[in-house]
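A single chain, nothing else alongside it, follows as structure tokens in the form predicted on its own.
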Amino acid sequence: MSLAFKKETFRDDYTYKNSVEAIKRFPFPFPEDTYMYSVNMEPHTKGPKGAVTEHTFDIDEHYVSECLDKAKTLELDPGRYAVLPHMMDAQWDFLELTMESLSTDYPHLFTLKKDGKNWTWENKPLSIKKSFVFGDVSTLDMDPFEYMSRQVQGDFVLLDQRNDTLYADAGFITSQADWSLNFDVGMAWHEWHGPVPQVTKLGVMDRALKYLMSMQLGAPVRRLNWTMTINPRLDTSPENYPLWGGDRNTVTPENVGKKVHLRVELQTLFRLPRSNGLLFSIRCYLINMEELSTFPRWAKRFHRVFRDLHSDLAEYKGLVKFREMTVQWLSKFDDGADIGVGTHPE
């Protein structure tokens, strides 16, 4: 795969959009024109060709950018990253995942080559090349968890699993959709999933927690969860609010095409082998209305998930000020014809 890598911004002037290909691989979360709550888990396995879901990791035409973006948000705000003292074994185990699985997804961009412990690591986008020894944290510029979030797109969490629960103890978050890692460091599950509406009733997490404490070695699982922001902005952190708050007030009729970005997270999970922990994985994709709007199906059916959203869940993901805007915007699109099942664009 050939990758032409996009010099663009996720603040500031925003020059952040979407490639044609970038758009056609976009993954839409929305199967059916409603939606409430889904675990909607299915195993991680290789996707079709071209897909988000091709790869363990995902690599696309906007790494560089999104590379350069984390680093400056973990300059402005140190406490992006956080883990605490018995996770050690938990970020080798990270580190090795990410380098052994982008080398060989990505032969041409990533390289690594191991000789006994001491293992030499090459990036070429971000021009880096590394020796070290595994498990040395000496021989490393940083922490192994640092070391490898900063070159991978996405935020991290590293999961604990004990006391029949699984506790947040580790994270490399610098593209949230307004959480806290500092809030949430330490957190069990229930703990950090409280905030979500009407999850108690439904018993989602109590499914998913379930779900989550039984996997195994080798087989990972995923699956997509969304939200809007406004403007390409990747930090949409509770600490940062004052800078992106405000945003949902600029929303008017002539600019929702350009402006309301609808937010994806392929959100995968690996059962760690040295530390018996899980990584969860949360890869944030971004298009606006206009992009989106190149294939009329997924405007169809967005604007019937989004006209129909339950008022709670709209609350919930600060959706409500542009909200009534956005679903007339993408009404024009909807002739209320029977569309199927599937997210597939057309």
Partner chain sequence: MSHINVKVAAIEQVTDLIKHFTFVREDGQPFPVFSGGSHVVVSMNINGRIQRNAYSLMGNPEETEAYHISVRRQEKSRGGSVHMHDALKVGDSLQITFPVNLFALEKRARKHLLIAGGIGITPFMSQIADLERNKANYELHYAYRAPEHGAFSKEIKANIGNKLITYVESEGGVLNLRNLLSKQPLGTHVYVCGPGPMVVAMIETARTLGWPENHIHSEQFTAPPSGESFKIKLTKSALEIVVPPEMSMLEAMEAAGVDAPYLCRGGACGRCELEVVCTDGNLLHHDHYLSEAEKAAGKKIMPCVSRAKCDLLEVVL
The other form holds:
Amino acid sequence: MSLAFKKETFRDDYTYKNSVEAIKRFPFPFPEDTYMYSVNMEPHTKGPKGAVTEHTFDIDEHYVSECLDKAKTLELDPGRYAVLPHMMDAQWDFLELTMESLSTDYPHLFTLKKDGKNWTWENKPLSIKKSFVFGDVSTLDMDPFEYMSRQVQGDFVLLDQRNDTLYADAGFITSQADWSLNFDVGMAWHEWHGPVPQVTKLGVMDRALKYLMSMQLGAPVRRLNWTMTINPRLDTSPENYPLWGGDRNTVTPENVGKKVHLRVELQTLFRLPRSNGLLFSIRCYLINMEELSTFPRWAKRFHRVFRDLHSDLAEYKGLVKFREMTVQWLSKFDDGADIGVGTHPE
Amino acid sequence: MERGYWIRSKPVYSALVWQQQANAHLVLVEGSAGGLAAMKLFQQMLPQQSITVIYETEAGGADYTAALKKVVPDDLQVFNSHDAAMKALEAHLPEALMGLRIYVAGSEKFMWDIAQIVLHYGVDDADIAKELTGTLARSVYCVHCKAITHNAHTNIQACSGCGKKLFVRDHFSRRLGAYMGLMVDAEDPGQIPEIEEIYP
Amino acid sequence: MSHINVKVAAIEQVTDLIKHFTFVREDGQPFPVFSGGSHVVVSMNINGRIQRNAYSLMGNPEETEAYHISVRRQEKSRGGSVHMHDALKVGDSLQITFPVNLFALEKRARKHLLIAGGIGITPFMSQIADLERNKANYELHYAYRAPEHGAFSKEIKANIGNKLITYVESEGGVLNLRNLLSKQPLGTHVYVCGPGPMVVAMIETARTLGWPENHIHSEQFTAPPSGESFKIKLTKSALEIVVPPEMSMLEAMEAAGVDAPYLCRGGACGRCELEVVCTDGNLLHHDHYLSEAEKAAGKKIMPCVSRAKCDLLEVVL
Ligand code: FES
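Can you give me the structure for the form predicted in complex with the partner chain, which would complement the form predicted on its own we have just seen?
Entire complex below, previous chain first.
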């Protein structure tokens, strides 16, 4: 596969678009007509060819522009990167994992040469070439975690495991909803997981924590999560809420198709070897309603899910203002026919 | 507040009680209400190990120095400024040993200032006994400009950094010692709900 | 659980009772790096019966050509260590799990106090490598019965010098826990691995001196005790399995082809926990994981070490 990287923006004039191929591989998260919150994980094993799960970390046509957008967000607010001092081993774990997987999965884009502790990394799409000593921070331009977080799509959190829980002790967060890294860094599992409506009582979070703490090396897991965003904006942070919060008022019946985006997060978790920490990676995929409805099966499915979504969840995800308009817009695709179980587009 | 619903990051405080299993004890109290909390603590059966009390008095409030002098057996240090009290704490820690039990009574700001200092010595806030006295005033972290505004008594507080009207959430950061403040009228500028005093 | 196929590359008799095994991968690949204090579970085939024992990895975590474990011969156990000692030869094949760490260093500690008794030294050998690499402040206190039992004492001394303090019982050496624990600077974390009574004494002493629970770390794996035979019923798979006297519940389930979860196989980690539906007898808890209240409630059981005195025990799996 040789990828043509698009030049596009995730802010201001919002030129972000999905190609036909990108639409087809979109990680559509609804196998059924109703949505129930769950934290069910599955092994993060190699998915089918072309799928977003084909490789350990997915690099797609948005790669270069997304990395630029991340750099921009970080430049405007350096607080999007934070790491506590005891996380250095985990930082190197992250660098090793990302460099090794990218160079194995995309050898035409990334290469890694190792001579003992002397490593040379080349990232062709971003025109980076760097020799450094593994384990010696002074030979990199910046922290190893920041260095590679800038070169992989998505957000990353490094978790420290201690006191029978997990602490979010480092993060690079430039494209996630509802996280304020500078505020949340250092928090324990139950502190940073604010209550999700309909969920806290069920002990779901306790079970998920127990499951994650016993995660093993060499056996990563994944799950999908979703929300919706107005405009293809990656940085929907609480920090910049004043910048994008008002966008929810700009949706009209005429622009629903272009403005309203389904935002899907591919979350993956890895046990890290030398730190015994965990890597939590959150990769965001955006698709607008027009693009989504090029596959009527998806439009039908999403119409039903969104229409019947529990109002507490709609409130929690901030979807109330444009829900009716979007459901109305989608209804034209829905003939009510049974479309069976599964997330496939056709 | 909704029943059965709890933000897990929000700290829970309770009345001070001596820990009998210890190597030494360090008590820090603030103001009149904190001084009274210390007096209550000394009504309980005193532990065997050495006890140090650091008392930050409050201008204009009741002063329990004389009363404390009578009950504190070993080491009572009284200060009339916050900085001096915190300096005394810093001076106490380098020689301190494992098994030091720390007790704090005062405002949230006082407690979390202390928590940040002792964290440098490897003590987690969970291992500090904390009693909230005097005021429910909150420190509020502005998620937009990162300034921390102290002494917020209302549900909505103007940020001392950027002036935005912040809705004060229950979400609390132990590292910053502050509650999260989020611009209240970002979606609909100018639409500010009624401002009420809820943290007297 | 995912496994790594390994070959025995070397066997060294360290003391009368302790052998050191070196493993390399069958596929010639490097092993994963691991964190100090990790263990692997070794599967061995003892006359057709599969036994799995957990052993601490004791090499340098950054050296990935080989993994190292040490095994103390336990005459009175169910044969795992005896098999490792008597039957295993260089060139033999085995299966091990990926490393799991249930005895991790607390990276924020201002000082690490490591306390080893006898063969309990092994997890500390990999931890020392991590501590040295990170230039951490630490001491290793190592107690053993007689000079000939001090496996690795010389090797460690050569590596870490006077950060090693030894106590040789036959020479009158006594590790006074109360003295040691009462003069540690604020922010110290203590770690203990060794015989049961030593672990218990350390934990009790630290608590008495007011050490917070999160500063006290111990590794204590129990070997599954044998007992009377009983029958278990798995509700989801509708299987009925007899647990023979010398097998644990977990082993009996595995022998019946059930893929049951585990990490430590020693009652420490909680991973194997099963929900009890009912029993016509009593549960015999042997784990260190469930609280006393949970044990009394009888709603959960750790099948890696615990059993039941009953005819039938029904669990959810
Ligand atoms: S496997 Fe660890 S407690 Fe049973």
